[in-house]
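Here we start with a single chain on its own, the form predicted on its own, put down as structure tokens.
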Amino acid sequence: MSAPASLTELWVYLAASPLTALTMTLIAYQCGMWISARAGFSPLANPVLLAVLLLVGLLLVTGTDYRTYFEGAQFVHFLLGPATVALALPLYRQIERVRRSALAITVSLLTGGAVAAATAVAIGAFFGAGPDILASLAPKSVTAAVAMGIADKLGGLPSLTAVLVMITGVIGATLGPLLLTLLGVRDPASRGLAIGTAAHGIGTARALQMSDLEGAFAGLAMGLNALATALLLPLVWGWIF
């Protein structure tokens, strides 16, 4: 039996356990974890986006659909419902000056989101986006599992929502740490608060990097920032469209 049938037999072999998307899924990550420590943690090597093209690339290259990678993988997907509980302890260690700065945190978070939103939807509809998609595009800055509600009880299509966080996370972990340092905000709070509001957990995941403070308040930002969205979006988006 040639090489290339036996590498075709193992693969069809190992494709039908679970077992093999969740492995492929941790060690793409791993990878990516591993090329991000090489490159010093630049914000370009953002870890998450390095992984989703090594899965891209092998799947691609394996012939494996994305509902079959999924059915092995899912295990990774519900451990997303744990980790986001988990950043509450972060936040629990700065519970004191989140309470001197409620204020401050309520207008940010609302003006952010508003602005996410808005920015989104007016550039879709520059570009002559349809109604679905202008739907799609308006809770990209939310937590996946949320936004994939909004967009649905909006009109938009879930799945090409998803996409959309997708590529608002991996863009604002990648490039928001560095807009940032050239506006020349350093006060980890309101970098975290930032951050959180625009690149929800994959931005999140960058700022715990940084330090305890900014991702306490990133994780802070991306969970406040679903919850008024998830309220007041289908309400404003009722008066407007």
The other form holds:
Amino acid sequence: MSAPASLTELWVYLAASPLTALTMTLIAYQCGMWISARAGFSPLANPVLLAVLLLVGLLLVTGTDYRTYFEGAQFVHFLLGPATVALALPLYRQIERVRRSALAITVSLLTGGAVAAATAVAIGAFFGAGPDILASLAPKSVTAAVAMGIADKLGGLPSLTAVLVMITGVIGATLGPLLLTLLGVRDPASRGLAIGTAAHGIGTARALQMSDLEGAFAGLAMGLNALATALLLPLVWGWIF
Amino acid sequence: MLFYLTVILVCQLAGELIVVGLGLPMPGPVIGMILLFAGLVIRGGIPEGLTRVGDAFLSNLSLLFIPAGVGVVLHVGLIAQEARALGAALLGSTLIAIAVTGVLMHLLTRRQRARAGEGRGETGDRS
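Could you give the coordinates for the form predicted together with its partner chain, as opposed to the form predicted on its own above?
Below, the chain from earlier opens the complete complex, with every other chain and molecule after it.
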């Protein structure tokens, strides 16, 4: 291989290697964490949001397309699967708590999951969004992998849903804890359940930072809401539309 | 370490197989989580190696959402065009859902908390 003649050629060469996108993703995350720490872990400086903005900026500035980026980033993306499986750990640690509150969890979770989907569609429709946008909005509180499958079933755009899920997670992780404190909800179990139901994995990641208990309930809520929404939403959607 | 990483991946793979085999409308990893959870219940505890592998994943959970999030570049046009509807729907419904779920759970478990006397200092639960 001949040496790259210019900076542009060097970038073209580097951008084609999965190593670059993988490394950039990790660096962007470190930057996000660093900024977040400098901001005193303010919920407004969400490290995921910061990292995504940095990477989007980098892609736009260098003219790299998303598919090229994802070639490398997929190694990180893949780990979402095993990480989801690993949520069994915090869940097991809180098994007694969960068992004692089984009924309360079921009622709160089903109500919250239904409210999340119904309000998203209602508000979207109020502002005049088309049917494909509404179908992409409906599953936005569910973890990305499931939400994309549901959106596809409802006639939405799965890749748009992935983005809406992401934004939902950031909103929930950022403003959720604040809102719950304002409402006087201070017990970690209720806080975790609320954030996990409405803001899936990104909310769970935030809840795990607060306490093991909050994280366990968030992880539980994320899993159960994914299950409930995947089973019920396509049925309800069929009746209404 | 490697053994427990294998255990986690086996749970995920089994979850994927069950989902495809039974035509379930949910993701394989969620079934994998249920399988691992069932395994822990049967075993009656979490092996130390599994704690280390699992917590390594969970302590960096945020990182794993970044690649999907960067996908926002694919829809910049559509999102800008529908910004008002999408913004209002996402912000409004997420906050309403958090409020409803949190307050409902809080009210439903109030008596239980009072009985357990957990009203004060219930935060430092980190392991």
